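The chain below stands alone, shown as structure tokens; this is the form predicted alone.
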Amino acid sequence: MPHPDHEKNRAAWNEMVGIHYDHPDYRTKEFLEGHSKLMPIERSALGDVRGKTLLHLMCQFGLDTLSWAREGAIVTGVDISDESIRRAEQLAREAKLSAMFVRSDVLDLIGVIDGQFDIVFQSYGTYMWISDIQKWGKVVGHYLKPGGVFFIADTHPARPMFYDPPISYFATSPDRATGVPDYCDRDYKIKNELVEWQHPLSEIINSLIDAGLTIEHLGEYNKMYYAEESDWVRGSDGYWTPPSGPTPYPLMFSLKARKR
């Protein structure tokens, strides 16, 4: 049975995806002209992906998925949002890239697609939409080949402690919000309710260990993958910092793990 709060987020992302697809921050037009959406952290971690099968969880409308396809990977993208998958399929056609896209809640994915993959990939603004990280870890483990690599880069779980108002690092109740500004178009207020969960880094790591993965690398960074505020500054590496410079606490983390 679909998770009711995940279904609320599904409605919210169906609402937002059109804004993001056309917004200059996503650089969709530039992607169609040959620009890659991939950032230095994931490029360095995964290296040469030519000929490798890659499952992209929570892919939104497929910019990263198709960027990996452009690098030579055989890609499958999964997202809960119907509209995101529709846009991803449209983008693949326009870019003339081969990809399979599947609409599914990540927690309900086992049994929806078959096979295992060389790489399972997830990035940027994703894990906080997952209610059950332990179950998520099982999905990652299920779809990795023995010896396969999982990689995630995302907001550091410590970041919400510095929101206004702050969120406890160990919060167990989901954070619910309506009428919040979209992170691209800050003049647009999202009509549907958004539900986010806080997951300490230990919870994320242990869910992967329990699923049969070995942690190979953990990275922490005092820069961000998008401009959280309109005055944030973009560096030459594509990441963002406040105008005062890098923060004294982590904004992002990355994690690379391998299936035993």
Ligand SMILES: C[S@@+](CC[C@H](N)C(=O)[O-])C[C@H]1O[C@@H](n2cnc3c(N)ncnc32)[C@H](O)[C@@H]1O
Given for the second form:
Amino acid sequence: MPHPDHEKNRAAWNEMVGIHYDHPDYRTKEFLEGHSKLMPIERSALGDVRGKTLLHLMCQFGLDTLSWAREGAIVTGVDISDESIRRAEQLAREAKLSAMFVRSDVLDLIGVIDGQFDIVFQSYGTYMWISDIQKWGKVVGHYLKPGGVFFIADTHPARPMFYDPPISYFATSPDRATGVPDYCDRDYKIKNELVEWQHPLSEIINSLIDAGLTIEHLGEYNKMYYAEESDWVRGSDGYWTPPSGPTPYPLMFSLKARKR
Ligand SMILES: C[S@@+](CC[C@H](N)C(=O)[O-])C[C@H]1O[C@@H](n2cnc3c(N)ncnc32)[C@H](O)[C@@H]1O
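Could you output the structure for the form predicted in complex with this ligand, given that the previous block was the form predicted alone?
Now the full complex is given, and it begins with the chain already shown.
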């Protein structure tokens, strides 16, 4: 039985993905010219991926998935959005890269694809769309080979405490929004409802430990993977900070864990 709020997000992402695909911030054109979409944090954490199998959860239209494929990984991308998967498959054909893309809710993935992977990867705008982090951890653990690596880089769960108005670090009810601006094209107001959940870092870490993973590294950063406001400044490493300079609180975290 599909999760009703995840289905709302599916409709919203189906609405948004075309905007992102064509938006200069996503650099789809540059990717097709040979540029990689990967950022320094995940590159240095995962190193040489040649010949490794990689499962990318919540991959949108596959720019990062296909960037890993270009680095030599054998990739599978999963996303809940039909339009994301359609565009990911189209992008793989255009880029002449081999990849498998699967449409599924990440929480319903077990049984949809077979096998286990050397790497499970997730990045930049993902866990807040998941209603049940404990169940998500089980999916990650299920698809990792023993000794396999899970890596995530994303918004730090403390970040919403510094929004105006703030969101509690321990909020248990999801945040529901309609008519919010798209994060690339701020003139476009998203018609479908978006439902986001707040998950403390302890919840994320403990779900992975409970799923049989050992945490190897936790990173915290006062820079962001996108411009939260149009006046944010992009550094030479590709990450963004407010015009006033680095924040006194974390904007992103990263986590590397290994299946026992
Ligand atoms: C910010 S995007 C992906 C991040 C990637 N770094 C990017 O920008 O292309 C978030 C993605 O999560 C997907 N998503 C949201 N909820 C999901 C769910 N329950 N299961 C699988 N994918 C989901 C959306 O469809 C969207 O493509």
